[in-house]
Every structure is written in structure tokens, then in C-alpha cells.
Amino acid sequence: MLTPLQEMDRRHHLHPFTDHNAMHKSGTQVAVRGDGCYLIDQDNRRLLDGLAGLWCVNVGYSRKEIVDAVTAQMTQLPYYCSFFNTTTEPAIRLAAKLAELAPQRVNHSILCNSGSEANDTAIKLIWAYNKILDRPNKRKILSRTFSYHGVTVATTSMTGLPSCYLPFDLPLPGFIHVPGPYTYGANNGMTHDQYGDWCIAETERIIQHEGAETVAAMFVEPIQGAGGVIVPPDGYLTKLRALLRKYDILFVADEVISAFGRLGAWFASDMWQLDPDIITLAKGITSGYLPLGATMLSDQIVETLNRGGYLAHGYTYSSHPTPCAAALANLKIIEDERLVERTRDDTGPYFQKKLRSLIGHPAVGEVRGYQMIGAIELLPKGGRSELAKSPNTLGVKAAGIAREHGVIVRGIRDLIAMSPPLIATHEEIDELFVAIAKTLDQI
């Protein structure tokens, strides 16, 4: 029987990315409190959050420093826009801080509310940039299969997951998917390196087929997150970057998940020397405490856009001072507690060691990961050939079992994904993998 709150939820609340009929049979799971790496639910169960919310709560829950910064800003100036030649101090300071942390050429930010908006903004500004350069036909956007870039109409068109775009008769014309380096999913006998090289060659073939003079940009997650934690082969990103330079195609690094320490660096773009023209950000910028996204642009792009005069883009809540204050406090915690270095040198390698200890389990087809993000491809008793009988269901089943063992992971197709808060200790990582091992035994 549903509780009154669960019944109210059933009657009135549409959840994102949810099968509502299935969910309401047992009732919504209601999160009540957060404490460090843990959530406490409506039954007062303490659950280790192995996904850091939605890949985002990097500094953990209930950090007083962020709460105090938000309270102070709300008390002084809860809101003002950045229209009308006006802005607020937190917005200025955050834009300057991002420029300090980001790759050298990328020094300008337009702030928004989410990763979807950050990528949608990037598309519009790319089109404006090419129009000012008198290249109005250079509009096509490339992205990869198994990528995730958001859920606006345009960013859904970029997202390379059929479950996201097919229900809405997308993608729009001019949005083109090229192969992502998901070697395990391809299952064609190639090694990871061989398949990465094939993906590069196929991307070049598609560019030539479309006409490079019509292709404006490619959006690239350094590690494809929601598509299944797809880690690129060594050298793949370098080759992809060189290919886009060859054809004068802008490189957009979608670092909504990868920035702010998740991979043991402030930006994956620096770590892999991607020299992006644009970077899109969200999630870890505030550790999810308040909605905030950013589209960071190179000096060259901004100089061109400024030649166009009036920039007719932005949102009511662009540069909202309170989320900006949350971001500044969050980034200070990451710096003060050296969470980037800690992830790179300590907890990231430990997390990967525990992840790889599961190789050889009969329920494991493959493990993938980098520092504090990972995925496990799951197998039923009959092995991989049995997956075809009920495809794309094992991940959600495993995530439900893991929750029974006290941890939260994400089920995607026939895999589970993890990205715990960066503050996680060795003991908490152990707790996560003990529960996952029990889950695998049940699978």
C-alpha cells in the first residue's frame, strides 16, 4: 500500500527518465536527508550513494560551506539577471575562476541552468559564429553513438541513445551520429585499439560524405558517461582532435561529467591535451547543490561573436547569483581538500583496483573505468548469448538488487555504472564493492 506521499507522487508528479507504471506498483523511493556519501530514505535506511546523485555530488551531501554561502547570498541578493548591462559579483568571480582552471585558450563563460542548456547554447553560438564568418552553410553537428548531451530538442538530436531520441521522432536534420568507440558493444572481434581506429576512419568517411564545408562542430564527451562509461582507447581522442582540425571543424568537449575532479584532473581536456574550442559544464560545478551550467568559449570565438554586436541569447536565470555562490564555495572545497589530487593519486586508483578485482566473476562480461567512474557489463547465467532473449533489462534489475544491499548504482542497458562522491574513503569504496559483489552473485 502506498504512503500518502507516494500516492500524491503517483497522482501529480511526472519523473524524468522513468517507467511510471512500473515505479508506482511498489511506490516511489523518497530521499529525505543527505550525509557525506550517504542518503537516508523514507524508511530511515542509510544508503551509500555510489552514483553521487547523477554523477554530480562531488563533495558529498550537506556541506555546511556551500549551505552558508548560499544562505549569505540569498540574504544579500537572492536574484538579479545579467541582462541590461548589469550582473552580480558571484557571476563575475565564477567566470574568472573557470578561466583560471580551464585550458589556456578557453577564457569566457556564458552561464545557464544545466548541461542540456550549456550544449544547446553552444550549438546556437557555433551557428552564429559561422554566420558572422560568412559560412552560413557550415551548420551540421556531429556527435557519437552512445553519447549523451542533453534533452532539449537540439541536444536530444545530438544524444546518441535511441531510447532518448526515437520516442520524439528525432534527431532533427543536420545532426549526424558517428560511431563511438564502444568496443564491447560492437562485439566484432576487433581489439579496443583497432575499433577506435575504425571509428576514426568512419568519422572521416562521414565528414567527407557530408562535405566538410557543411560541418560546423563535433561534440565529444572525453568519457561517454550515460552511454555506459565508455573509456576511449589510448590515442583515440588525440586522433579525433587532429581529424577535426584537418577539416576545420570545431571541437566541443562536453565535460558535464568529467570536469571538476571526477577523472583526477580539473578538466579532462587538459589531461588529454584536447585543446577544445568550447567546453560545456554543469553537474560538479556546484556538486548538484543548485542548478548551474556553463558554456566556455575560446578567445577566437568570442572575438568573432563580438563583431556581430548584440548577442540575443540567454535565460532569465543565466548567471543567477545564488548558484554562482554555491559554485564558488564548491570549487573552494575541491581546492582546499585537494580532491583532484586525492582522486588522481589515492582514491581513484583504489576504486579502479576494486573494480578490476571483479574481472573473472561469471556475471561480469567486462569492467571499464577511469579514476572515480566505472561500469560493469553484466551476464546472466547462460552467458552473453542469453542477453538477446531479454536485452537491456539486466542493469535495472542489478541496480534494484544493489539497493537492497544498501548502495545506489545506475542500471543502463545490461550494465551498472558507478561514480561515488570524490570524498569517499577507502572504507566507503570497500562498502560499495562488497554490495556489488553480493549483487553479482545474485545475478
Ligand SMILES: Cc1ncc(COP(=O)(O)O)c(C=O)c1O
The other form holds:
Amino acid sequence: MLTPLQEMDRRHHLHPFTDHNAMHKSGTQVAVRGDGCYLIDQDNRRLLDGLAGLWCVNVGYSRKEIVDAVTAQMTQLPYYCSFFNTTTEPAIRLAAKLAELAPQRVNHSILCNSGSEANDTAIKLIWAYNKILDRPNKRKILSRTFSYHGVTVATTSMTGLPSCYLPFDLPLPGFIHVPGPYTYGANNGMTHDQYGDWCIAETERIIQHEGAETVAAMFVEPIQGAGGVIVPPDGYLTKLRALLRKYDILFVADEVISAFGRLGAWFASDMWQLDPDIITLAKGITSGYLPLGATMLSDQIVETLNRGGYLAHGYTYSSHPTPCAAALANLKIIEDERLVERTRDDTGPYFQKKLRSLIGHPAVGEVRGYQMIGAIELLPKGGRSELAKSPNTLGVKAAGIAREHGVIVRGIRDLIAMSPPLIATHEEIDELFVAIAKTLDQI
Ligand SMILES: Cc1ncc(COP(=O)(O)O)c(C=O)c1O
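Could the form predicted in complex with this ligand be shown next, to go alongside the form predicted on its own?
Below is the whole assembly, all chains and molecules, this chain first.
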């Protein structure tokens, strides 16, 4: 029996990434409140949020500092744009703060509302950049299988997940997928290192086949998140970076998930010395409290773009002062509470230790992760050979069971993914893994 709210939802509300027929049979779950690492639902159940919303609520729910900053900004000036030689103080301060935190060469931000828009903006600016440099045919965009870069037409075209692009007959021409280093999925007998090297060789072969003079950029998540928490082998990203430099192809680090502490660094591309030309950001920049994305550009790209004159790009809500105020308050919490260092030195290693303790469980095919992000590949009774016969639904099934045990994780294909808030304590991480252990026993 649906509640009146669930009934209203069924009638009028289309949800993102949802099978509506399946959902409305049982009724949608209505989230009501947040408290630290916990979400409280319509039945007053406290659920430990092992995914931090959608990999974004880094500082946890109910942070008064952010609410106060947003209230103060909305009271003073709820909105103004950054078009027409105007802007607002929070937008200026946020751009400067990002430049302070980001790798050395990347000092300029154009702001937007989401990760998809940040990546979409990057594509347009890359095309404009090459046009100004008088190489208008250098336009093709590379990305990897199992990558996730968003849902606009162009970012869906980059996303390397057939379930995201096939329903829309994408990718568009000029968007090329090269193999991502998902060794477990490839299941071809190679070690992770060998498969990483094969992916690099294949990427080079594809660049040569397409003609490097037609390839503009490659978008790279340092750890592929929504595609299944794919952690590349050591050295793979360095080799990929060198390869792209060799062919004069821009390196775009999609740090929508990885920035702002999740990997124990402000920026994964700094930690792993990837020297990106462009970085795209969203999610943890406000811990999800308000929508905000950023495309950060190197000095050299901005100098070139400036030579092109008028920059005909931007959204009504680009540099909106209220999300910028939320971001500044959020970044201050991350700094004041030393959440980056805490993740690096304490909670991240603890989370990984707990994750790795599951190796050997008969329902576990592999665990992967880095600091405060992780995934468990699930196995049915009978093992991997049985998996091949099933329709890739173990992850969603396991996430449902985990929820019954009081924790939220994400089911993807035959795996579950986790990325708890960075404020999680050892006790909360223990609670998460107790529920996961029960889930594995049951599945
Ligand atoms: C790496 C990455 N890039 C881009 C996006 C798209 O961000 P948004 O959903 O804010 O458009 C996501 C979202 O999950 C992401 O994980």
C-alpha cells in the first residue's frame, strides 16, 4: 500500500537512473533528514550512508556551517550572474581558492552546476582552443570503457557504459572509447599490470589509427567510479599521461569524485603527478549541499582562449553566489577538520583494511579500492562460471539486502560500491562492514 506521497511520486515524478515499474511496485523510498553519516527515511529508520549520497557528501549531512553560509548569502544577495563584466564575491573567492588547492599549472575556473556541465564545458573549450590554434580538425575526444562522465549529449558520448549510451543511439561521431583497465571484467588471464600495459598499447594503436592530428583530448577519471571503482595498476596513469603528451593530446582529469579528499588528497592528479591540462570538478566541492561544478584550465589554455576574444559560453547559474558560498564553507570544514589528512593517514587505510578482510569469502570475487572508495565483486553460489549465466543483477540485489541491514551501498552490475562520508569514524566503518558481511553471507 503506497502512502499519499508515494502515490503522488508514482503519478508525476520521473526519477533519474530508475526502473519506474520496479520502483513503484514497492513504493519509492523517501529520504527525510540527514545527520552526520546517516540518512533518516520516511519510516524513521537511520541508515548509514555508505555512498555519501552519490559519492559527494564528503563532510556528512547537517553541517550548520554550510547552512549558515548559504543563509547569509541568500539574505544578502540570493542571485547574480557573472555575465557582462560583473560577478559576485563568493565566485571570485572560490575561483581563487580552487587555484590555491589545484596542481600548479591549473589556475582558472569556469563554474557551472554539475559534473556533466563541467565536462561538457571542457569539450567546448577544447574545440574552441584548437580552432584558435588553427587546427580545427583536432576535435576527437577519447575516453575509456567503463568510464562515467555525465549525461549531456556529449558527456553521454564519452561515458563508456553501454547502458548509458545505447538507449540514446550515442556516442556521437568523434567520441572514441579506448579500453579501460578493468582487469577483473576482462578476465583474460592477464595480471593487472599486464592488462594495464595492453590498454596503453591499444590506446596508442587507436590514436595512430584515428590520426593524432584529429584527436584533441582524453578524459580520464583517476579511479573510474560509477563504472565499478576501477583502480588502475601502478604506473598506468603515468604511462597514459606520457602517451597523450607524445601525441599532443590534452589530458583532462575528471576529478568529479576523486577531488576534495576521497583519495586522501585534494586532487588525485596532484598526488599522482598527472600534470593535467584541465580538471573537472563537482560533487565534493559543496559536499552536495548545492549544485556546483567547475572546469579548471591551465594558464596556457586560458591565454590561448583569451586570444580568441569573446567567450560565448556560460549558464544563467554559472558562478551563482549561493552554491559558491556553500563551497567555500565546505572547503573550510575539510581544511579545519583536516579531512584530507585524516582520510590519507587514518580512516582511508582503516576502510581498506576492512575491505580487504573480505577476501576469501565465497561470495567475493575481488575487492578493489583506494582510501575512502571501494568495491566488492560478488559471486553467486557456484562461482564465476555461474555469474556468466546471470543478467548482472547481483549488485542491486546485494544493495537491497544491505539496506535491510541498515546501510546504503550502490549496486552496479555484479558488484557493490562504497564511498562513505569522510567524517566517518572507525565505529561507523565497522558498522558498515558488519552489515556488508551479513549481506555477503545471505547472498
Ligand atoms: C567522474 C564523474 N564525472 C562526471 C559526473 C557527472 O556529474 P553530474 O551527475 O553532477 O552531472 C559524475 C557523476 O557521477 C562522475 O562520477
